[in-house]
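One chain comes next, on its own, written out as structure tokens in the form predicted alone.
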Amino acid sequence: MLSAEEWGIVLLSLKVSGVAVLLCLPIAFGLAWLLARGRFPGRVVLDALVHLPLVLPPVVTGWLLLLAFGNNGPAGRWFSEALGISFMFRWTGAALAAAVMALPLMVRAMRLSIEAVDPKLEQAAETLGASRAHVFATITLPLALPGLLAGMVLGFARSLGEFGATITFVSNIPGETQTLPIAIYSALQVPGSEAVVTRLAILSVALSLAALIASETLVRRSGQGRGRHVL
């Protein structure tokens, strides 16, 4: 059982994934159609930029993100002034750091699944007359749907479990950035904290597994992912 402290967090954290998974939703989406279709210069460059957060020290990522987002920098001013939102030391700030660290797994699926649709099909809707956003409502987004849902709920997960860049960026703030695996963290730091460790550890595995299986039985369902892993 968790103790009403434990189940703020876990609430928190399911907001703060949320939150990432619809705000880097539009964005993963238009990075996967760009490359998956697109043939233009740069476009190596742009794969590796999209994925550079995987590679990355999560540290290094909440670093930037601090130097672009603070409240001292460009975004983070922009943002305050013109929108009234403010990232540093809010939940805010916690969505945002696991919007871009979830960015890359939601794009990768999103792109196999899109290049899974036969273009042949669109082609031939196209020759009956069909125009192109009546194509890619009726026949691309249908298709390649359940990797658009599978790049969701793993984005889902991998915010759950983010740590390292939101802990650089907005701290440790109970109630407002603790999320799951800060609130770990912390609970590691305090002597006689096993029981909530385990409690949360094993809600944290519990959850993650799930959304992994989510998105796997997602692809291979969609009848486009044989052969095909979004990890």
Contents of the next structure:
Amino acid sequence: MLSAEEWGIVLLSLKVSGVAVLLCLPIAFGLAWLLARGRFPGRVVLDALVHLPLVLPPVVTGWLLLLAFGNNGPAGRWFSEALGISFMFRWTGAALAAAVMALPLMVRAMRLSIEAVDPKLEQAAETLGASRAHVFATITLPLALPGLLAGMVLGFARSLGEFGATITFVSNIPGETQTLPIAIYSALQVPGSEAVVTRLAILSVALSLAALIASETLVRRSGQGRGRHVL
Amino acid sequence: MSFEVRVEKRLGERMIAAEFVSDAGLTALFGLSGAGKTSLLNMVAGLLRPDAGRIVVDGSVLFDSATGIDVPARARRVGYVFQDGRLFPHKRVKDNLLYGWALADPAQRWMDLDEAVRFLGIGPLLNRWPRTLSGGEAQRVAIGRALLSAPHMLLMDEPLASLDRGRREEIMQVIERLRDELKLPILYVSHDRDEVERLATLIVPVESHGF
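Would you generate the structure of this protein in the form predicted in complex with its partner chain, following the form predicted alone above?
Now the complete complex, all chains and molecules, led by this one.
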């Protein structure tokens, strides 16, 4: 079974991923909405920017985060002065890195689900007397919801696996920034720790698999997902 | 006058223009597919903005480019029965029927759920999901949903197009009763001559003009 230390790693990973997804949710939804429904110049550029963490080497993303959110970075200074939040060598930094890496996947899934909502249904609701806000709350959101949930699950799974950007940005500190993948990497450096590595690896596979199955089930259940996949 | 419509709208390569005045029970806009009939209905419903013109229904001005009046779709109180039904897939039949009813001013409602259900014979369908309905059933629910939103008028876009022969007759009889019993002004779009000749009190031909 797992030792207390290993449980600590799992709990930290779940905390980091959970916070990352919650942090990402409003931003990802806003971006998904803009990309699905917005007609504005620069839409292609925004689309590319959102997808950048997906294709950039994670170590570069981590380094960019360090420049922006480090103690001397502009964003980092603002957060520490205005909100008293520091990212350096803290689990908050790990959550930020995971959020940035999860963003493209979440936006993608949410955008697909928003695009799958037939605007003709929204028009029908309008002719029945519904205001824009009412249409959104009673038609658009419920129809897009399975995809939004799937996006969250997917983002959560991506956050659990986040390695490169995290270790670059906030290093490898047991109990603070040492999430599951980083702990596996650390254990691999120590001779004779095969048993620990195996246990943590099995745990990773189980968590990721559960998240993927949950995500696919949500999309399929919505009925809109017929023939579509978020991956 | 039930309807007083004079609009023009350029859509891509086509120019859609129509002008008619009608006091009839059921006014049919008749023309070939692609002549812009649906666009005309959408302009009356407020879903498509004409380039110029004036739309008056039952004495209230819904659109007038000269004075800048453009009542939003949600406030026009049109009951729109779409060609493809457009029932909300995530709501049961009963909740579909009550969607517009719940939004209408209680003082303006002129039909309640029981009356609509009896009028259309859809009692057994109330707890069903839209995807389990046949074409004729779905079309009756769509008509009921429109009636319950307390409309001043009904817009119907090829409501028989997706139905087989038996169902067509059934829905035609419903439409005749809407016209004769409820005295509701109806603007009806079709490309089928027999259908239009049987149902319409007034036929308005619609043609589009290419450039």
